[in-house]
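Form predicted alone, single chain, as structure tokens, below.
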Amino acid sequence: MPITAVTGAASGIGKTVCETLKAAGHRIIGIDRNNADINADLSTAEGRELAVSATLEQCQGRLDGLVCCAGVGVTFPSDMIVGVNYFGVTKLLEGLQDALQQGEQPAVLVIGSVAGNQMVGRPHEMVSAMLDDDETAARRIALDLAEPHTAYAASKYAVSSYVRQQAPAWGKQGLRANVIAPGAVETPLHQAAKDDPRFGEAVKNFVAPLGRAGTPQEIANVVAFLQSDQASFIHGSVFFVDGGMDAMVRPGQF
């Protein structure tokens, strides 16, 4: 039975991923701020250290999979968006890498976002701070800018770039890693964005070509495939599960 840790396990995409992977035969170690096997705040260094140490204890130093679903959106402070969406992922990947190398056909999956592609042409300076592992600078830039939507796009672009940058070295160690970039998905996080007085109208009006938002199960289905033996030669890729949003916005780039 593969052992897989899932962040953001208590709600939204993460909760459905846990249910789907359990049905596929995984033993799940759920991580979230509350109501999980491991309760830890991934916006802080202390919370990340707790998540890593508790996961290592529960998996006894051997982990077959890690799915990073935890994330916050535009209704949160900009510095927290950077802290959770980027450093809350990379620090767990680094802290659990040795345990993953002990696993059987280990695989990592990170939930990015189609919004990250807003940064493809000209990444914001906070992206460089994140990729330089300078959390203090990245948080300061995000706070000074005071644009949560920019911090969100930058964090998702940066974390996707991080996975792709690490892919060559991880692949040589037998560790697969991929990114899913969802579009709008009907989760509590998305509902909060729709209800937000600043961003609500824009969120409601940005509709995928398929004419609707996705469901957590549609994302979880792709997660389950990428974490399975059926995806054994897929590594370092970004998969858009967005109803056609990326194709609509960037038809000439892929």
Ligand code: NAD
The other form holds:
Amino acid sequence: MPITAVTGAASGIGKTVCETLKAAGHRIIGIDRNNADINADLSTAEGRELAVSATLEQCQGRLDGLVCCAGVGVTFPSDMIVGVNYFGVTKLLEGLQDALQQGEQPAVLVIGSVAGNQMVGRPHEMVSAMLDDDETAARRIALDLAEPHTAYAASKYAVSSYVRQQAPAWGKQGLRANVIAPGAVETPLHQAAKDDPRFGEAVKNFVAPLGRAGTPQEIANVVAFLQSDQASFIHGSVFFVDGGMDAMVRPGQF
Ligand code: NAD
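Any chance you could show the form predicted together with the named molecule after that form predicted alone?
After this comes the whole thing, all chains and molecules, with the earlier chain placed first.
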């Protein structure tokens, strides 16, 4: 039975990923701030260390999968967005690297966002600070800018870039890693953005060509496929699961 750790396990996409992978025969180690097998705050160094050590203990040093769903949206402070969405992923990946190498056909999946594509070709300086692993600088730039939507796009572009940068080395070690970039998905995070007086109208008016937001299950289905043996040659890719949003905005870039 494959052992898979899932962050953001208590809500939305992560919760549905846990249910879907469990039904596909995985043993799940859920990680979240509360209501999970491991309760840890991924916005802090201490919380990430706790998440890594408790996961290593529960999987006994051998992990077959890691799915990083935990994230915060534009209703959160900009520095928190950077802390959770970028460093809450990369520090876990680094800490669980050895355990993943012990796994059977190990695979990593990171949930990015179609919003990250706002940075393609013109990444904000915050992106470089994240990719340079400088959390203090990235948080400071994000706070100074005080634009949570920019911090969100930057965090998702940076974390997707991180996975692609690691792909050659990880591939040689037999570790697959991919990114899913969802469009709007009906979850508490999306509802909070729709309810926000600053962003609500824009979020509601930005509708995918398929005419609706997705469901968490529609994302979890793709996660389950990418984490399965059926996806054994897929590595270092970014998948848009967005009802056509990315094609609508960037028809010539792919
Ligand atoms: P959600 O709010 O339902 O779930 C996010 C989960 O992450 C929650 O359980 C929350 O407790 C957890 N989390 C947040 N901060 C944390 C922290 N500091 N430590 C530990 N856990 C923490 O939202 P969702 O929509 O299911 O989001 C899942 C992922 O999908 C996120 O990375 C989000 O950015 C991404 N995403 C969502 C949408 C959307 O429209 N819903 C679109 C694109 C990408």
